[in-house]
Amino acid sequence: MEEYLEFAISIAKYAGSKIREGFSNELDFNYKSDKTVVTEIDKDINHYLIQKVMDKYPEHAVIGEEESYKTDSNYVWVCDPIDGTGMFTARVPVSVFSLAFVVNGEVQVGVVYDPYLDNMYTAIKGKGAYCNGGKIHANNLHLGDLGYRLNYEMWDKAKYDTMTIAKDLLSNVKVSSIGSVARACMAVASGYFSCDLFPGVAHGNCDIAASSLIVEEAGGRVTDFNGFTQRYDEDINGAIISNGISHDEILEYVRKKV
């Protein structure tokens, strides 16, 4: 697996000087027909990383966001090549590039990019996380802890209502919404944030298939909101992203509202 993690770092940092790139300079960007954000950058990133595949691992399949190649495949690379695209629109640093190599459904590799801290986040399943090569891990705050943090995510049509999840928390919890489910989850993995609340169905393999395994490696816990376990090489149930500590607590207040 050392192998696939080098190539996800070496694509993530081609993604990462293009993200650069275009963050200080003028942005082509467009609407999606969900009323989501793409660039040309979301495209460009997504395209090349399909090129390498198809150059290093014509067997290999890739799912994602933007463009997805040879989808039958058991060995499959899921990206997000902008997580957060509409802060980066706004100028907002907290965007990140998101890639898993996932086998049989399950992530074995997994690489998030932060581009404007220059902060690379990757897990090995079963080698722990990192952040720079430093060991990273979840914080052991319970539920209503002084310094418990989540982050929501909501856009229109979105299956699942976290806000009302999130203000019935509100009580226990401090809440923010950054604009990147994958930039929050690594705040999770590192400790500063205990939990994440995902609504995301149809790709949403592509937003939280890396981050997945970071947490976990990490020590937290990451499940549908069904408290289950799920594939990341097809569309997601929503997620729960959690220190683990108080995951089922947390399970508890989703399912009243799904």
Second form
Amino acid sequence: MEEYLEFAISIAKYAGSKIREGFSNELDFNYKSDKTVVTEIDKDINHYLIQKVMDKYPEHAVIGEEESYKTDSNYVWVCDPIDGTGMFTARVPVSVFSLAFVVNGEVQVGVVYDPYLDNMYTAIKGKGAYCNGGKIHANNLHLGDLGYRLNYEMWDKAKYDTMTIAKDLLSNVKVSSIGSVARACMAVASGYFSCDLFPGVAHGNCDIAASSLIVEEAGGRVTDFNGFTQRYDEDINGAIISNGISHDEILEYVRKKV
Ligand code: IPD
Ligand code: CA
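Could I see the form predicted in complex with D-MYO-inositol-1-phosphate (IPD) next, after the form predicted on its own?
The complete assembly is shown below, putting the previous chain first.
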């Protein structure tokens, strides 16, 4: 798997240079049919990945948020070229690049790159989670402990109402919504946040495939909104991303609302 990790890191570095360049220049963007914004840089990074996979691993597939390549393989690269495009166009530096190598639905390699802080988060299944080569760990806070911070993502027509769940939890936790689910997941993996509620379904795997492995390898836990593990080479059923120790406590709140 080391070879796949190196490959993913090389794509992340390309993505990072494009994101940094775009951040300080004029951006070419338009709106998709779901009213979310996409820039030419999202498309460029996604296309670059496909070209590189076709060159190096032509038998593998790519599922990208903006473009995919032959989706009938058990070996799939799942990518969000820019997670948090809205914040990117608003010039708030929280967006990240995300790429997972998924075999038979299970994430084996995950890379999330924060181009603003030059933080490369990586994991290979069973081998721990790292940021720039240093091990990272989720925290040990329970719901209600001082310092427990939860991130939620929400939008119009989302299948799960994370906003109401977060409101129910407000007396117990500090709540944020930072605008990039993958970036928030890295805060969970690093022990700064304790939980993240993500209502994504269609293409939701692109947003969190890589993060799911990095968080789990950091000692956290990731399930769908019913508490089950899920495949990441297809649409998902939302995601609860936690430090592990508080996962069941959060799940109890979620169950009251779904
Ligand atoms: C989005 C971000 C955002 C979340 C959306 C995602 P995108 O990613 O993660 O925080 O609320 O659900 O789709 O669309 O910018 O890649
Ligand atoms: Ca995106």
